[in-house]
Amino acid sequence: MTTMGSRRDFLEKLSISAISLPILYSPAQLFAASIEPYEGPVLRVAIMGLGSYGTRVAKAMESCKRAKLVGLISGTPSKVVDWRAKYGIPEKNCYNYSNFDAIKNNPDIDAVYVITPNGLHKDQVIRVAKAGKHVICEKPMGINAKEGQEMVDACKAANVKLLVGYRMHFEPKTVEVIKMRKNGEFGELKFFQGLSGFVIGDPTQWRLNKELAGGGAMMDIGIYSINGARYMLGEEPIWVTAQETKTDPVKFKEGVDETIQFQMGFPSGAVASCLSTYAMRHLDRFFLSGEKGFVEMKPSTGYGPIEGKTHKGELTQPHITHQTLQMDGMAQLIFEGVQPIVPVDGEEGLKDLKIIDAIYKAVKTGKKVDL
């Protein structure tokens, strides 16, 4: 499967930075942290799914202080051989999709990062939980809210953490905007716009397979505008409306959305207008309007650097590889209970899935759907 046209390749603006730091948000703190040796606990992680994004996470983890790649789970033996050589992974920490339940008996692995097609997440996450390991799951957490709830329940029953790969919750410019919002610097919030999309390539890839993806653009890139609306406005939506446009029914088969425009209403009266697409370029933009100020971010969710401005001027926080911050931050959460400014737990993932379910229902019925 070629990764051409995947959001990961399309959104990339710079090669991965080698800077690694824990969750700290001012440049002074970032610099201080970079020169201080870290001697605390290290989260030992196995990556499940050695594709393009798994490769990105592994590369970013080389710069982590609090997390380390120690294990591999893959259905492709040749990838395991290559990764073992590159990252120095012992053979005893390598598994395939049939036998990875045996991690239960491996004390050298603390957590598994599930980076496989969406439709596989639920069963794999539940198996990892039953093996007694913490789970990090790439987003969307599952293909619907029913699956998401089962995953949350299974991890609670197993007494393990379920975290979701919301890298933007650790990104310094995004964090600064959320802090400004919490401090009331934008005044009463009125409107959010989120534009998320790209032109997808290879028509045979899993992202265009209903069974594996759970849908189309909404299950891949659209979730950024959903999650972004929630953390930028600081509220949960109470209704959605949505409209689908499909220009290529051959590439985008039944149940695989090409483009969806959707709107959300919030308890305060604020509204959001968003676009999720696999058929348009030059998007990746967030805009927030309040009575006292505004935020414009473009790119808003790409791999970096994020760029943006507010009514007070340019956002100048340093670019640090998102996945490095995410993995160090998640290790800090697991070991020290330090929470990021916006949650990254299974309940957060479930909220997005409930909204996605409502958007698909609104598309199908043509009606406003209450949440």
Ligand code: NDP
Contents of the next structure:
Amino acid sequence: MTTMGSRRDFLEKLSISAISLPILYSPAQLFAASIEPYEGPVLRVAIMGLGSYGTRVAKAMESCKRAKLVGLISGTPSKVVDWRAKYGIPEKNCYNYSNFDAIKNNPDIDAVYVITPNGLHKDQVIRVAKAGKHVICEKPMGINAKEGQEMVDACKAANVKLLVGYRMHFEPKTVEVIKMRKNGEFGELKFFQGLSGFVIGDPTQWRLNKELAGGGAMMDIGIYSINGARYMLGEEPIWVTAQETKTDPVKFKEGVDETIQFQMGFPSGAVASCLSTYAMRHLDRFFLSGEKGFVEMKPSTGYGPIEGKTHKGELTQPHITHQTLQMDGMAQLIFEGVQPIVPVDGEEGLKDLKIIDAIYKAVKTGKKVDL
Ligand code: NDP
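Please move on to the form predicted together with this ligand, as the form predicted on its own is already shown.
Below is the whole assembly, all chains and molecules, this chain first.
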């Protein structure tokens, strides 16, 4: 998502961003935790794909306590030179896409974070797993459920963790809302609305290439509404319906969706109505309605600060760089088995891919698709 803002709030400027526990809320708790010295294990991470999001993750990791950038995998030697200088990375921890299987013999790297175009994730993740390293993979985990299943199976066979870059699962306001939902504070949930979109620029970018992107807006941004519907409602959908509109068939070629509206039905009877688009601005909003209360979040999944309110008032949890929390949280998960409030594992990534497959099928057939 190239259009997200990256403002930092007051707390972040105070270096509170070193905080690592994903489900701490109050500023006092956060402050106390951030000044505690940390002497436990540090997850030594290599980033694969030094693009725009990889750059953001690397910067955020500078504030991590439990995770550290120690290696690079890139197809662009000039970037490797720059990043090595910036992050003090030794040459022996740098690889390209042809030789990175040799990471197997590198005892100084624990995990690889795959931040390349979606269509490359599956093969790259499986190669990393075969090299015996834990894998963190960006969303969407793959480009369909078949790929996702192969990835899950390969990581299981290699006995390595597969985690997906679901940064919102560590974001304090989102976590607070999920806690409230778990505590029944919204009563019986009836309806979720997710609006996810932005206007995409350069028509030559990989995001508009079916092979590399796996689709269009749904793969890139619509997935936030899918994942959000699931964590906000706390259920798995049992059916989907979907309708596609395309105003620019030159820019959005066959297989690259511009705008899809979709609906999901849940076992409790709750329904979700969502919009995924590469052609409209100001779409980053979640709304949840229950019998006893509501939540409105806008922005809901951008880089933050996330803003929102419930029937009880404003959400006031502090903004902390999402990727810092995510990487510290993932290190804690790997080393200590501490789970975030909503999973970030391969099975979680696979659930979203199954829903995306069903949405594309519903668009094609015009029919309700059962999950
Ligand atoms: P970019 O195009 O900015 O970067 C992708 C990088 O992948 C490139 O710079 C390149 O790095 C590498 N790469 C390898 N092969 C190719 C290829 N054939 N074409 C283009 N690049 C290639 O993309 P983003 O960083 O924005 O997105 C990467 C992934 O991160 C996607 O899966 C996306 O969905 C996800 N993402 C997640 C976000 C989140 O908030 N969780 C936000 C933004 C993106 P090099 O030159 O080093 O080889």
